[in-house]
Structures are given as structure tokens and as C-alpha cells.
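The data below hold one chain only, encoded as C-alpha cells and taken in the form predicted on its own.
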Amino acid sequence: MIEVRGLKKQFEGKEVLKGVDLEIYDNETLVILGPSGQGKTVMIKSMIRLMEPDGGEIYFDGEDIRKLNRRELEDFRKKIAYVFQNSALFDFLDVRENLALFLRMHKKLKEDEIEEKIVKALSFVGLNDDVLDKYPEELSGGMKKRVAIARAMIKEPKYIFYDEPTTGLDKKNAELVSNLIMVLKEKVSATSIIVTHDIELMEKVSDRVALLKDGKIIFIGKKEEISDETLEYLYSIGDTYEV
């Protein structure tokens, strides 16, 4: 379980997160929904200390991760996977090495065992082993996203964070990624936290939804409980942040 209390973050004196409170239950898919520029990415990066928050408490399974030292934080992140909006594959590594990196660094596996896990993960996301020797620049946007999801799967994480997973994808690839998110949750029994502005994605994959506007959670609950008026207010023009 994740508990966030009074999470704050500002840039150059401008408050982006204004005391966010949130509870995320084990094995659920929580979608944090809101238009672009409302602090969604800042929020999840702050939750795992990819950005250092300015205030608040963050508990994973009862442990306050703001109190972890560097080595403890590295150990904590081994049970987390983060699928970046731009996929964040290493340009200087081919697909095989992008997927193998975590296994080489943190698992004592033989090369044939690593290869087996890589091929299995690629198959899961609908890619063949003919992409193993390709570099990220040779992949389409949809393929990059699928490789990024395969990389998350290989970690067998307890928590998976997705940053705008369908942004920049055509309808076919967006639907594919939505399906992968649901199947991956069951495959690795992970808690999934998704930030998105994509209402269709929210409707398809969410167990619960948190609406973020102007740095605050204005609603949390089941998608069926969200009124049209609330969505209209959520997407009305307000403060935006380029972070």
C-alpha cells in the first residue's frame, strides 16, 4: 500500500503540488487523470523521489521513503518499474541490452537465462526476437513503448508507474498498450499507478480514479462516480506547468 500525505512541490516559487493526500491499495490500478500541465508527472516522480518533494510524507508498505539514504533508496526502487512518457530507452544500447541491463546489474543469472527472460518479455508485448539487435532510433513510437513495458515486466515489480502511456500513439497502438497494462497487472500481480489525460484509457483500465487539478486531488473514487460536470471542470482552463 502507498500512502501520500501533504505532498508539496514547487519550482521557482510556483506551487505545483499543494498538499496532495492519496492512498493506493495493493493490486489495484489507480489512474491519476487530468489535462496536461497539472502536475501529474511531478506527482509520481516525487512519490518515488525521482524528484525530491518539498514537503509531505510518502509511505510504501509502512516505510517512509523520504527517510531512506541513497543505498536504501536504490534497494527500494528495485521493486518499482517506471514507464516514462518518452519510453526512456538507452539510445546507445540495442533492445536486448536495454532489457538485460536490470538483470545483469541485480540478478545472478546465466546468459541463456537472461536471453530466455528477454525473449519471453518481448513475446508478451507482441514483439518478435527480430527486434533484439535494433536500436531505439530504429523503432516506431509504439514499438518503443512496448519495449519499455517489457523492460518493466522483467523487473517483476510490486509497483508499476506509467507516465502518459498512450500519448503520441495512434488508436491501434493506444488500444494495444491499454490491453498490455491490464494483462501485465495480472501477470506480475503489480499495483499500477497511471497518470494520463486520456479519458478512454482511464475508462478501460482503472479500478479507481484520482482527479488532479491545480495541484490538488479534487476527487477520488470509482470512474462511475465521476459526473460530466466534474470532468468539464477538470478540463477547464486553469494553471499549467511546463515541467
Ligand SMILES: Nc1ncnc2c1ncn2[C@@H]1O[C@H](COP(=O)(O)OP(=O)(O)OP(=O)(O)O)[C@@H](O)[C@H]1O
Given for the second form:
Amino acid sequence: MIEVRGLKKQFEGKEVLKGVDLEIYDNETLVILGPSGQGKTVMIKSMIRLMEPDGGEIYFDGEDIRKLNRRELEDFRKKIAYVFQNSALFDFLDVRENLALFLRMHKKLKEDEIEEKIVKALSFVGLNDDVLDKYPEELSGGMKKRVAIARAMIKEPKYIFYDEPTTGLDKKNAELVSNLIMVLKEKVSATSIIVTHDIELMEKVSDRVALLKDGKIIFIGKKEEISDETLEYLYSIGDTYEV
Ligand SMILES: Nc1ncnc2c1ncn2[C@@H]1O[C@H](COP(=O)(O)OP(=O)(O)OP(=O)(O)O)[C@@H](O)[C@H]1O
Ligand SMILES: [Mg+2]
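Beyond the form predicted on its own, can we have the form predicted in complex with this ligand?
And the full complex, kicking off with our chain again.
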């Protein structure tokens, strides 16, 4: 379980997070919606201290992660996968090495065991071995996303954070990614936290929905519990898929 209390973050006097409170249950998929520039990315980065919060408390399974030193933080992040808004693959590494990185750094595996895990993860996201020797710049946006999800899967994480996983994808790829998010969660029995303005994604994958507005979470609950007024607001800020 993740508990966030009064999380604050500002940049040069501009308060982006004004006291975010959030509880995320084990094995749920929580979709956090909010308009562009509201601080969704800042919020999830602050939750795992990719950005340092200015205030508030963050507990993962009861552990106060704001108290961790650099080394402990690195250890803590082993159980977390983060699919960045721009996929964030290493441009100077081919797909194989992008996928192998975590295993090489943190697991004592033989080369053939690493290769086996990589090929398995790729096939899970619907890509074949052809892409292993390709560099990120040679991949389409949808393929990069899929490689990023394969990389998340290889970590066998307890928590997976997705930042705008479907943004910029066409309808077909967006649906594929939505499906992968659902299947991956079952496969590694992870808790998924997704920030997005994609309403269709929310409809499809969420167990619960949260809404970030003016630096705070103003609603959290099941999608059936969203008021008509809030729903209208969501649609007014939401993306629809590009055709
Ligand atoms: N490193 C930074 N330095 C200064 N300001 C920042 C930094 N990162 C984010 N901000 C500001 O914080 C605010 C929230 O940004 P954030 O990227 O979290 O929004 P978002 O909700 O993820 O938007 P989008 O939907 O477009 O991805 C913005 O005003 C942004 O300019
Ligand atoms: Mg963002």
C-alpha cells in the first residue's frame, strides 16, 4: 500500500503540489486524471523521489521513503518500474541492452538466461526478435512504448508507474497499450498507477480514479462514483484518440 500525505512541491515560488493526499491499495489500478500542466508528472516523480518533495509524507508498505538515504533509495526503487512519458529508453543502447540493463546490474544471471527473459518480455508486448539489435531512434512511438513496458515487466516490480502511456499513439496502439497494462498487472501481480488525460484508458483499466486539480486530489473513488459534473469536466479536458 502507498500512503501519501500532504505532498508539496514548488518551483521558484510556484506551488505545483499543494498538499496531495492519496492512498493506493495493493494490486489495484489507480488512474489519476488531470489537465495538462497540473502537476501529474511532478506528482508521481515526487512519490518515488525522482524529484525531491518540499513537504509531506510518503509511505510504501509502511516505510517512510522520505527518510531513505541514497543507497536505500536505490534499493527501494528495485521494486518499482516507471514507464516515462517519453518512454525514456537509452538512445545509445540497442533494444537488447535497454532490456538487459536492470538484470545485468542487479541479478546474477547467465547470458542465455538474460536473453531468454528479454525475448519473453518482447513477445509479451507483441514484438519479435528483429527489434533486439535496433536502436530506439529506429523504432516507432508505439514500439518504443512497448519496449518500455517490456522493460518494466522484466523488473517484476511490485509497483508500476505509467506517465501518459497512450498519449501520442494512434487508436490501435493506444488499445494495445491499454491491454498490456491490464495483462501485465495480472502477470506480475503489481499495483499500477497511471497518470493520463486519456478518458478511454481510464474507462478501460481503472479500478479507481483520482482527479488532480489545483495541486490537490479533489476526488478519489470508483469510476461509477464520479459525479456527472466531474465527468463533464473530465471530458472537457480529456484526450480522444487520434485516428
Ligand atoms: N523541473 C522543473 N522546473 C520548473 N518547473 C517545472 C519542472 N517540472 C515541472 N515544472 C512545472 O510544474 C508544472 C506541472 O508540470 P507537470 O509536468 O507535472 O504537468 P503534467 O500534469 O504532467 O502535464 P502534462 O499533462 O502536459 O504532462 C508545470 O507548470 C511545469 O512547468
Ligand atoms: Mg506530464
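Numbering follows the first chain given and starts at 1. If you superpose the two forms and keep the largest set of C-alpha atoms that fall within 1.5 Å, you have the rigid core. Note that the coordinates shown come from a computational prediction; the quantities given were computed from them, not determined experimentally.
- Relative to the superposed rigid core, the position of the CA of residue 231 differs between the two forms by 2 Å or more.
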